[in-house]
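In the form predicted alone, a lone chain appears below as structure tokens.
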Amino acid sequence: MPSPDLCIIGGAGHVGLPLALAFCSRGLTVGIVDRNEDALAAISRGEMPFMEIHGEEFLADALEKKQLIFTSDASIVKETPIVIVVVGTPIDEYLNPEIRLMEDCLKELVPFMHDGQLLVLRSTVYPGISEWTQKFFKKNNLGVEVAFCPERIAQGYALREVFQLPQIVSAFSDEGRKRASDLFKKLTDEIVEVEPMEAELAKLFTNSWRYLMFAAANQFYMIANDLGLDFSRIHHAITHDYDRASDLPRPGFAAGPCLFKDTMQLAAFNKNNFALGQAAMSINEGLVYYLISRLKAKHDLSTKKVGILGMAFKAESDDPRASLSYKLKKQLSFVCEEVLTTDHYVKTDDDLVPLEQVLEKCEIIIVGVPHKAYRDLELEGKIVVDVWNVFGKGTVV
């Protein structure tokens, strides 16, 4: 088997893997490295490990051209001139960075690495990190160019995004923000180059601001709601053929594996000074709390069993990671007699149950995600929480 162009170290992600079928659609050999084998052994059977859209048919082609190689051995990246990390810096119990994950990837790296590779961070990483692995490859006497290049695509639509969206790219060094500015526009035609630390805190921004969005929505709905009003008929004054308020999300749980813990580093990173970012926290993790007091004012949950429609952590996605129903979950079953859930993609939670069960045995029902199989139910009867505004009936709790 043929060399790797280039090697992606936790290449079997929901960010390595769509980066790998774009890389393998513009006829390059990529070495997909990660430690999850049943990862690796179901991609290599040609199935996606998770939903993406167009994954199987990039994932078919890929694997029909004998683009992909496969393997838990970090070794491999001896053999390729081009290494990219998409292990990211996750933040801990005190909602401070933790880059213990990204010193052990480059520790298991360094013996396989040698002078004149290319180096890309292409996750979300604290600001400085970039610096730091630089450093890091000097220290142990390596001559290998460090990039960060972050992914800005939407969890499930990657791979039409990555063709689409201009692409960050930075470097210590003309000559690797050159190689690096090569490689992505194997992507796309648009790059945009900037030094390392504004790169690093161009993604911070992005999710941060992503993040305030929602919370402006999710307070402006508590308002509303508090008022016995309909925010979904107030939402619809705001934005309708009216360009500057256009971008003003609908309310509902703001979670996931980035917004949250993006903004958190954010405020970490400025020496915990970050009010805007502290204030969205408390009003996107707040708005669980705020819909069980609702509830909890008008009705006796403890002779209540309640079903939570949707576990994933945003709609048509299977990825439940750091997603807001669970809160949701943990803080009724203090409360209630029973709390049931299920969703329509999630196939990792043992504790779901089927649709036809959660409507059958609760009197109130939660819309936790606003999938779309569950836009036609049939709720008569129910005491229905719908702050995504699914049933189109504004429902004020």
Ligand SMILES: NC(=O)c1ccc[n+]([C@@H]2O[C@H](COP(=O)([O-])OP(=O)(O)OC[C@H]3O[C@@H](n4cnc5c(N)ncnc54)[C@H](O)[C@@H]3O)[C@@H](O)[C@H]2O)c1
The other form holds:
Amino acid sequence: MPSPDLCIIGGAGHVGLPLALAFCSRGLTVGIVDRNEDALAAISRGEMPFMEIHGEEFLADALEKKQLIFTSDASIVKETPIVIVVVGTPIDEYLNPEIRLMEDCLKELVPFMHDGQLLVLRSTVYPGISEWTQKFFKKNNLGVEVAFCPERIAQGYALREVFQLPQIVSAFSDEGRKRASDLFKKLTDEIVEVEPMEAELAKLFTNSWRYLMFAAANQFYMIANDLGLDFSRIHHAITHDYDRASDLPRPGFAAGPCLFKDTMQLAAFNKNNFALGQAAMSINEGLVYYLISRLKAKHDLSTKKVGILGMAFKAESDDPRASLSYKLKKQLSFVCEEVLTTDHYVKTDDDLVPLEQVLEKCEIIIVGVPHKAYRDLELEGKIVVDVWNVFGKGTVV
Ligand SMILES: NC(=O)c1ccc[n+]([C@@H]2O[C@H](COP(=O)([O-])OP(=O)(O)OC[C@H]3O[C@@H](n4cnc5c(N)ncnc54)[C@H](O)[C@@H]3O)[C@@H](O)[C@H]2O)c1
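Compare with the form predicted alone: the form predicted in complex with the ligand:
Following is the full complex, with the preceding chain placed first.
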């Protein structure tokens, strides 16, 4: 096997794997470096470990052309001129960024890095991590160019979007910026060059902005619903042929592994002074409590079985990470006779039951996530909570 053109640390993950496949499709050989040996084994057999549109075709092509190398051993970075790091950057249970995970990852790489390499941070990082990384290599007497080039794809759609979106590129020298730009020009024509701190904030502002938009929709929904009004009708009135408001999202659970944690990263960075972000968190997370309180006001939940349709964090996804359906399940389990959960795609939760069982046993049905598979269900006689208006019968709870 030849040396890889680049290595991706965290290459079996939701961002790393599509990125690896995208580079393979441009003729590069990629080393996928990941701790998750099960995922590495599955990918090397041609199985995508998660849903990704066109993932299987890209993977089959890369395997056939022998463009992928799989390993959990970081020493492979010795053999490559470019290392991309895209490991997870979560927050802890107290909403503080877990910076140490990134630091530990970089410490693991250091013994195998050498002068002249380009290290690209692709994870969404706490502001300042890029500079810390650059100083860290210098302290270790390594002439490594550090770049920060944030990923902006929507999960599941990476293999379309990574070729369409402008790539934000930042680095600490002209040489680093040029090398990172040349790398991402293999994927897309348009490069936006900024300074590292600008790029770090651009990514956090983008995700926080999206989270704020969802919060606005959710708060409008709750105001309308308290008046007994169907917000889906108001949403239509606002957005129909009216460009200035056409991007108002529909209400629903704003969840997943990025928006909440990146809004909280920004709040932590700004010394907990991010009133809009913190309000958005209360509203988006609070939608769960709001729906339960509305149900409680109308029904004796202690005698009711409740079913949740959809446990992934968003529609047409198999990823349950940070899904609000789980918060809903937990809160309901304190007040209902029984809570049953189902999902059309999620495979990693042993508590899920078939859809038919949920429909047969439960008097109350709550749409957790609007998978297309639920659109044509017959729910006559059920109490339905459908904030997303999947069934087209309105959103009033
Ligand atoms: N998921 C998205 O849609 C998305 C979009 C844009 C940006 N991001 C950002 O990208 C980063 C990665 O997110 P993700 O969703 O791909 O996470 P993920 O958990 O799916 O993938 C991370 C991978 O890194 C591996 N890993 C962790 N530490 C490692 C180490 N020290 N050495 C080798 N492998 C290691 C894990 O096994 C995992 O496979 C995060 O910073 C996230 O905020 C995610």
